[in-house]
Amino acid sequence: MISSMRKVKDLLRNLVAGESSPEPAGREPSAEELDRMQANLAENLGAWRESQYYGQAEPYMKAQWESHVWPLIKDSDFSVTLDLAAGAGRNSDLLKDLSRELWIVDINQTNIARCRERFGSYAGPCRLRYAVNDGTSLPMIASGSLTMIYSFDAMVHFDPQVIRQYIREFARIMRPGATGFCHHSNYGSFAPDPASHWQSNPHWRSHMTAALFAEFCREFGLEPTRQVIHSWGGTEDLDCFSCFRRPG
């Protein structure tokens, strides 16, 4: 845990110095936002390291994909795809059948180990690439190299400023014309307390909103194309599926 916290602190120093993603710049987080980011990154790192959730969620993936996900992404170019916060790989298992090259990325080494084990006997044709990242940046992925960005049932727990830093990276790594799909929280659009702790909120949702996601996209030159508000676990309008593209 000490080494993980050190990685988080190194990341935050880089953000303040503007080193994690040289283009586009955008504004830098405030000290208060950095504090919330640090807490959220560390808590997410610990919460999912040995989580049993992945096995519990696996049986629902096919129905969720067919009813909610696929209709929004079916026209995407999956040639070079990123599965961000891949967990145990239940989304990667579907994306590999659509992609020529698939980046499987997670902040947790244990999750990447799970994915390597899951796909250990897979022989292609999709090239699988694995990476452990720091929770907000993607330095292992070359600028302008991706045709599709994907994240489902993970970003819902991310602090808004964590999501903002990821969107800054998306703008860097997406090719002109590339598209993205992110499943994130919309809890902040109706939650009474913006300072509420994400693990105390319904289904561990962060204080994120659909409007804020669209704002972050525009800040870094990406175009929001569609947002679908979605109920989850009995809580109405809790989540949002956001689709976006890099113009060009």
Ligand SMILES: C[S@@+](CC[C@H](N)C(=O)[O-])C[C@H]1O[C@@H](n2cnc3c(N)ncnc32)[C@H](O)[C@@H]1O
The other form holds:
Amino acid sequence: MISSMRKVKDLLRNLVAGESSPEPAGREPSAEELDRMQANLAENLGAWRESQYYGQAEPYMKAQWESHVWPLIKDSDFSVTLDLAAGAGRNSDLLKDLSRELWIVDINQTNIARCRERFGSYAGPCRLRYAVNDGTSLPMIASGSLTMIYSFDAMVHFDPQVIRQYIREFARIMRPGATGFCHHSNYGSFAPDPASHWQSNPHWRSHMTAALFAEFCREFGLEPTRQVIHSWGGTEDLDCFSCFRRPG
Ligand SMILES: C[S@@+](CC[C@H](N)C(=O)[O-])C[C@H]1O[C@@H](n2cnc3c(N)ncnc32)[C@H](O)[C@@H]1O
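Beyond the form predicted on its own, can we have the form predicted together with the ligand?
The next block holds the full complex; its first chain is the one shown before.
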């Protein structure tokens, strides 16, 4: 949990430019990478359908938001926001108070049902829109329609190729000038085995890296603006908060 984060390093704006990456971006994935991506999608689908995580994580949200999330997103335009991999909606609950329209998306139908129930009596003014997706694409969201992309405590488990597919989608659905905030794994930057199974890694982190996230952004015309690497659950530098924008 974030309460156990011990160190926050600010790798300010574009620091990762030119850093080497364990996997070259700017090319389509190999058959082996696609197999790993499909396995990761199926396993994530199963792992988060029913989980004690939701109840356990809920009480930490306010402190995590105030200490780590809000300082990085406070200048965002939340008008039309996406909460990607929303789970039981603890982030959506905060985002709805900032947004005019909020997309609540998750690969698991059970989670979207949880969110519908959670916000069932919410009467606005934010317009809530719900969608179950396939784990890599967002066809229900119109091109150029979002002002803000948000994902916290979920992409840390996503295979790098899943994240690449999402970044391709972000570039499509973001308005010019829109910004994004994604919390993802940095485990691959120091893990010895790129094929390690995510559920065997510390805190189920994937083999993603900060450098790779920035490369994927550039590949699809997005600009990485800030990356903050931090520790999680006692493992130093395990995670990264990446901020990015669509130029224009
Ligand atoms: C650890 S939970 C986090 C939920 C929420 N973000 C939170 O902070 O409480 C991970 C979430 O990611 C969702 N998920 C996993 N893989 C996904 C994918 N490829 N696309 C969309 N959602 C996914 C799961 O269904 C689950 O709701």
